[in-house]
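As structure tokens, one chain now follows by itself in the form predicted on its own.
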Amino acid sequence: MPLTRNSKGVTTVSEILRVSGLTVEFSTEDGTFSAIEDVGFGLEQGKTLAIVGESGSGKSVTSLAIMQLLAENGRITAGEIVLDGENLLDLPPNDIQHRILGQQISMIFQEPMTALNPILTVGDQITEVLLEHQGIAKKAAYERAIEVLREVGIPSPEKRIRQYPHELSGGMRQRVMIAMGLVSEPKVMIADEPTTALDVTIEAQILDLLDRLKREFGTSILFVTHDLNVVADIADDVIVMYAGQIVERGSVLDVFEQPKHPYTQGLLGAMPSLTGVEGDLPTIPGVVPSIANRPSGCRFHNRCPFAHPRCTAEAPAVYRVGGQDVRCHLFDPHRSEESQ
């Protein structure tokens, strides 16, 4: 476990994953556009960091960029992705494929029925990483697969390992996906909307499972979701993304109790509450702009209740406000009275 010393000389757990200045572009028939720009954050050992935002905010592109799984028309144009002190963008593709992916960092995809291979058994898919990359004998690999299926709560794993994905329930397929990510004991696990297609009961079981795996194995989790209720349950820290940029980041406690950015405030205000008053939920007007039609200045200004002329003309810097980083002109200590 990587350690460092803080300014007082106390030994603390360091970041296992550090993303800095990450920018991704996609080429289309209409031109080349940035999907995410200058994205940066750190993930600590044994912690869960959530990335939240509406569809089109850049959450999944960020996770796919980290995994080097972008579509053919996408490319990383700037930044660093440092895993346990090693910049993945400096490594040759062969190293990424055979030494990093599936071993040091793994991913749970949003829809297991499309992510799992329908013509291979559960056992064949779980053992693939062990057989291809770790040189483990087939018998030992299957014994490890049965063990990990048991760890993720699948009953009768000796039977399930011989079955095909269509023979399992949605909740069990998602547990198989988690088992595939866990089998090589990675340092970092990325979960991209892993509970979207599940009912609330199975969702709660999967979230409990991820939290238990984090505690028992020390795995660091990057959790991508649009569901703020899930974030409150599972995450230690949270990043809020909008139109390809991080607009706020901080601990879950700080961001949920004192949201700073107007977009974060809007998201939290739209959360359903069992104790809330009756009537329509508050909403954020408009939609997230496409990558080809992002507004000038602050990208949220055309949906923001606090927008002023400066917001339309000038992109805001990132300011430190309490325990949060916020990309908003409202927190510029030098802004003029006219712009307030």
Second form
Amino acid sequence: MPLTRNSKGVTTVSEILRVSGLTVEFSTEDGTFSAIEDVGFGLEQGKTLAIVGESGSGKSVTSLAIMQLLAENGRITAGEIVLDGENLLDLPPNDIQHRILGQQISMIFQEPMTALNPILTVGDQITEVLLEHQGIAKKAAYERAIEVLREVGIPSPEKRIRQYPHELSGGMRQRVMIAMGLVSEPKVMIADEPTTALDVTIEAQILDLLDRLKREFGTSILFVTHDLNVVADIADDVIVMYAGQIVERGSVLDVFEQPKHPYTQGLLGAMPSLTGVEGDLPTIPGVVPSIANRPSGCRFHNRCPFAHPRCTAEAPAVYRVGGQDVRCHLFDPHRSEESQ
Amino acid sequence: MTRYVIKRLVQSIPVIFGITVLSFAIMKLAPGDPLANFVNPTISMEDLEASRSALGLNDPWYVQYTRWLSEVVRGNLGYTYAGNHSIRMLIGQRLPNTIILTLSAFILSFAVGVPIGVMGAVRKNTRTDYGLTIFSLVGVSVPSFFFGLLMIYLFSILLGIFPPGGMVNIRARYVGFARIMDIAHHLVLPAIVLSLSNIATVSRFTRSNMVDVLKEDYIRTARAKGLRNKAIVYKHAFRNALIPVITIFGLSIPFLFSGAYITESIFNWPGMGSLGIQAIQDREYGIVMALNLITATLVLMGNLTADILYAVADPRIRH
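The form predicted in complex with its partner chain is what I want next, because the block you gave corresponds to the form predicted on its own; please supply it.
Expanding to the full complex; the earlier chain stays at the top.
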């Protein structure tokens, strides 16, 4: 079991962020579709929770919904997002913008190339978080920015702070993004595929950095990725999403050791390994259904090797199996023999 | 930067040279000559031919061009065929008036066009946006001679707020500040008419750039940082959206300068317009060439200014 590594002990872990029943709808010309449905999870203080899924699974929508940064046609129709005891969905937009975003939750994006403003210096972009909300002097803000840049492993930060994003390498830019997300010491940091655009050596460095920050500052991280290797590397707990729903939830150790949901099993089976048997890498047949064409019953049934008639007809509930929560009929304790 | 500017200035010399060669050749190859105006029934063909030879009009065009060029490089723009007036003096009297009008229209284009564009983008697909779109469409579509007459009818004849033409009140000889105010009063209508279509172009261009920029990832980053909407629009989006608008900055100068010809004749503005049109009709080659030279220089300066502004606005170009 991955335990919290803080000195105070491992038993009293508190949830800093709890999402429950979160549903997001997008209205398009062809109608209204729910991108995610009934998404719920808790992020514990000082831990990393990974959301894994293929494109279209709803993992990015989930993170953007927490930040309330959904596109104009997206709307949260149900659910709660409770940050440190406060339901963000009850707060007026002004409060969210002024007190929450950048202050208590920050976000790092996938493309450090495009996520930084090309015409503002690194220093301007880091300090504006402080200058905007905390009313501290410009000089103090810059000193703090230099400190954070050093913290995220940028050499000679006094020089870098005056540079523009295009003068930095991809890895450096992502470090700048992380510094920007860290500067006001938020309670939660959401990282949306922060290493996908980087090459593997840089990816490893950034993951190490995030892990170190979590341990040193007790920052809780919500890590969105499609890469299971990254999950194994960095996360304490994991949520597997498929077609807008959470299909499995548990600690990384449990889920990787004993994946319960057929989709999770498929994903893990499709992971290349150095010690594994030779031969073709197994894949999951088919593709994630589009938001407009989600199948009835269990959304995974048309790709599932264990599908039975009930799966097409009835949407599965979530069952507690060992340490995990699984959305699959196979784990229904009242399952009748005939339907197997 | 200084080296770059010097390099560009040096590069523009052959360009200007090429422009003068071309325009001189085209002008000379066109039929007609300055003496046509002086022909009367009593003049003999021999006398006419003798005058032509004396004026050097029978020489091949490149000989005439060389003669013109050798004077121009020494700062002599020549004299008119009719009246033997100094062309430099004629232009010297008119050019400042045209510059006043063009510059006002230039400032107006951006001072009005850019805010309209930003407003349209920020309130995309609202009534404000649609209203501004219609305004822009009308602005580019309405020809300036019609719009000019409409303005004169509305503001001079019906309302009597602005004078219908001219640059100064000829009945009151103002001096000093009163004179400046008098010119400004006369300037309002022609400046609006001249800038209208440019305002429309600038605002459409600003709007579309702004709409694109507001979709950029770094705008989402700025929102994630909890910045106020004002900071997002002006600090993050506006400055990025302005970079392509600089292109229009450079293009506007010659556009307005040539547009001034028509506006000046509508409002009887004593600028280069009437001088130029008359010069073309009279085949006053010296004046036409001088105007070409000025326009070509303005175009090149406009482009150079735009390129310098790019570097100022965009750190990616600066380095």
